[in-house]
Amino acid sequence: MSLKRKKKVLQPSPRILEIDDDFSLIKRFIEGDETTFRTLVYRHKEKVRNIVYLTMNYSDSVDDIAQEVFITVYKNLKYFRFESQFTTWLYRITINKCRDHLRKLKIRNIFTPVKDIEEVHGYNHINENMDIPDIVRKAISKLPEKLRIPLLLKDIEGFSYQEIADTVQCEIGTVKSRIFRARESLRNILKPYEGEL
């Protein structure tokens, strides 16, 4: 019985999700209703986890980084300016957290033999036993970050060009150019696997 009560507290009712948009939840949070933060997390956690997973290319840190994202959001939500969508702000924080972790990883990798890095973090050569999504994911991971992130946001997450521009903080023309270059690079990386794909 206590478990059922706990579940009700942790998961907002569908009615709340339908009635409250992000802005009204944020306003209520700023006014002191901290329970609305749980609804924001519930609404956006899977998207954040997905972006982290695709950006980082391995799953070990997904939950830790997603948790860091929401801790940062919790601490800074009172400063949210309502000038852009909440999701734009949230995904910018998510990408910045991923970048922080990638930077730390690069520093750590200086002291790790290359072979170990490749085996641990999935940068090893693609072999015949891998499934197609894994082949594509590993190919995407080989793209430079500035091309990879816009491509993921557009082709995997379905963001508009404007949303991507707001999230990565650059011009729409730059976003379009980077996505075009990312697709071309990806096509070249995947050329040896044309038959399987």
Contents of the next structure:
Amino acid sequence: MSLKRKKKVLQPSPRILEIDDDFSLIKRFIEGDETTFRTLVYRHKEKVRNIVYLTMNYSDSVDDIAQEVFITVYKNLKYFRFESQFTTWLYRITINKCRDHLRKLKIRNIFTPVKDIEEVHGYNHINENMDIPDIVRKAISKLPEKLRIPLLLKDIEGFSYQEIADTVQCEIGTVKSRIFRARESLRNILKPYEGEL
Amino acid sequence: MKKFDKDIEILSAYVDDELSPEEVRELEEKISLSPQLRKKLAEIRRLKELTRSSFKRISEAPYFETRLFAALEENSFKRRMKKWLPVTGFVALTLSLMLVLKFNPEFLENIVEEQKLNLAGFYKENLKPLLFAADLTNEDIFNFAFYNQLPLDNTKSQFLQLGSDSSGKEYFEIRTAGLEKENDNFEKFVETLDMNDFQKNKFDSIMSAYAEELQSQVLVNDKNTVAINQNLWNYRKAIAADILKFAQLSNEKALQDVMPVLFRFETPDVEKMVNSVKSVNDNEYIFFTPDTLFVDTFEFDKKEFQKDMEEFRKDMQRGVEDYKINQAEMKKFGVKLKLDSTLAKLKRAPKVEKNINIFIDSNLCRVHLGNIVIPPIQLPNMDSLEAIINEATKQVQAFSFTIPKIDKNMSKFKYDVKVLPGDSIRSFNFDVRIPNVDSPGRIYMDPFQNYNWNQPFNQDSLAEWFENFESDSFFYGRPMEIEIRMKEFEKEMEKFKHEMDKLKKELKKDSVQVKSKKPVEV
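Instead of the form predicted alone shown above, give the structure for the form predicted together with the partner chain, please.
First the chain shown before, then all remaining chains and molecules of the complex.
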């Protein structure tokens, strides 16, 4: 009797595989098992935090924004339609949250003296004492948002063009073009530092 | 150049491994042929590498989940609270109300009482004496004493009428029609007494003193409130007694002409009664408002008001402009109740005092006081004095019969009789055809004494007059001698009436006979 039971425990059941799947976790969440949300958070939090970190250019409010993303997901998970990957939906929410914050930041900056903005963020100046990664980061931060986000999603997060198109909600050709333009711009910005690079 | 840019864009996608195998083959062919493209490819690869190497992964946040779930918990608690807030609030309210009612059962009653007090307070604001608004004259005081009527505004379009029903319970009514102008009862009374200047002055001072006293008895305000002091009924008796006492002292003989022979006031009794009425602690008022009716105490500061009145009189003297302003101010206090619609809701209104019956007609609103007690005046000989006052009031009312002046050549006049004390609704109109009447006074004293019966008259109208004749009301209160003579005359007239009827029948027979005759041929 005990052997039989032992056997059952040891055998990998197909249900376990099902549990690992995002969709099944969401289904269980919709059915009332809210603990599955914890698994989803654990699984995707770092990716979300990194996207926020890359998109927002500074890490001060990364966790706050990431939390907002997961709270939005928690509130809207029951409306998830299973038509796309959960990650696509999650990253789209993440990018939208970042955009909201960037918009607020822009509005706030209108009413803040230029000096203060530079003191706080300090990402527009490239100093001679900076090391190469710093120079590159500052140069990327100078790119417009619509060029910077696809470039970073591709080069850092390793997203495919299709994934980027789904996340930022545009055509795949647009993504291709934006990434090319981002690289061209970046090259122009970094031209003075060609020798050091 | 454009073509080159396009190639570089494809080169960028090539570095990102986003080209189809066919595109890759084509591009690789181009690259092998173009050193420029090879250089560009190296550049793009270098940029990609630089980008990738410039960003480190963000360090893990150990408390991220803890913070997130705490925030979620708070959020979900808020949402749950939001969902259950109406129900929770309702339950909490019910429970607290139950608790309050358990430990303080009079809570709701107190609230209702408070509301009543607030309403009462609202209507008790700014109360001013009626005199201020209606400007009472001597005649008004006289009419109040004997006809129980006080005008409620200076245009005299509404009146306060006091009275008592058959069971002796007092009532008051606010009505649109008062005494008719042609009655001139006060003038007749003064005329009858034939007072000298000194007496007239004294009479005036008595009346104006009562006008002052009445100030605090009936109060009105700009919210159409009439506050009637419960002592007002006693005041009326006191004024009546005082006037009659004065009349008795001034011209007893003239008074006896209009009063019964045995009628007599004892001066000390009257004085005692007047003093007693004045000494009653009269701060209980019946508040009559468009919304409700209630009895409450109200302290009217007579001294303060006297001061105000003094200032008001000074203002009046200052100039025409000020006078106009004050006139407008005074008009504000004139009571103008809409008897047809405004007061209709009084019937349904929650009344503070129970057993108050309200009767509303198109031109009057009568309020039976029910349990409201008129403060009694304690006097040893009160009953007899009250009986005398009541009797005298009736006499004065009878005294005021109005008979219009009749021309000698006039063949018809209208005769208005308003005799029943306290019953202002009933009135009788007679069309009396009496030719050759010397004066109305003669009709009153002995209507047919000088009547020339040989002259032609309209027998039908005379007969009709006798049929409508209400001897009781007409003879009521006449001197005994006249009454006896009138009764004798009435008997004669009855006989005469029978004879006239017989004559009429005979005449009719004759006329029938004439008709039945054959026409005479010419």
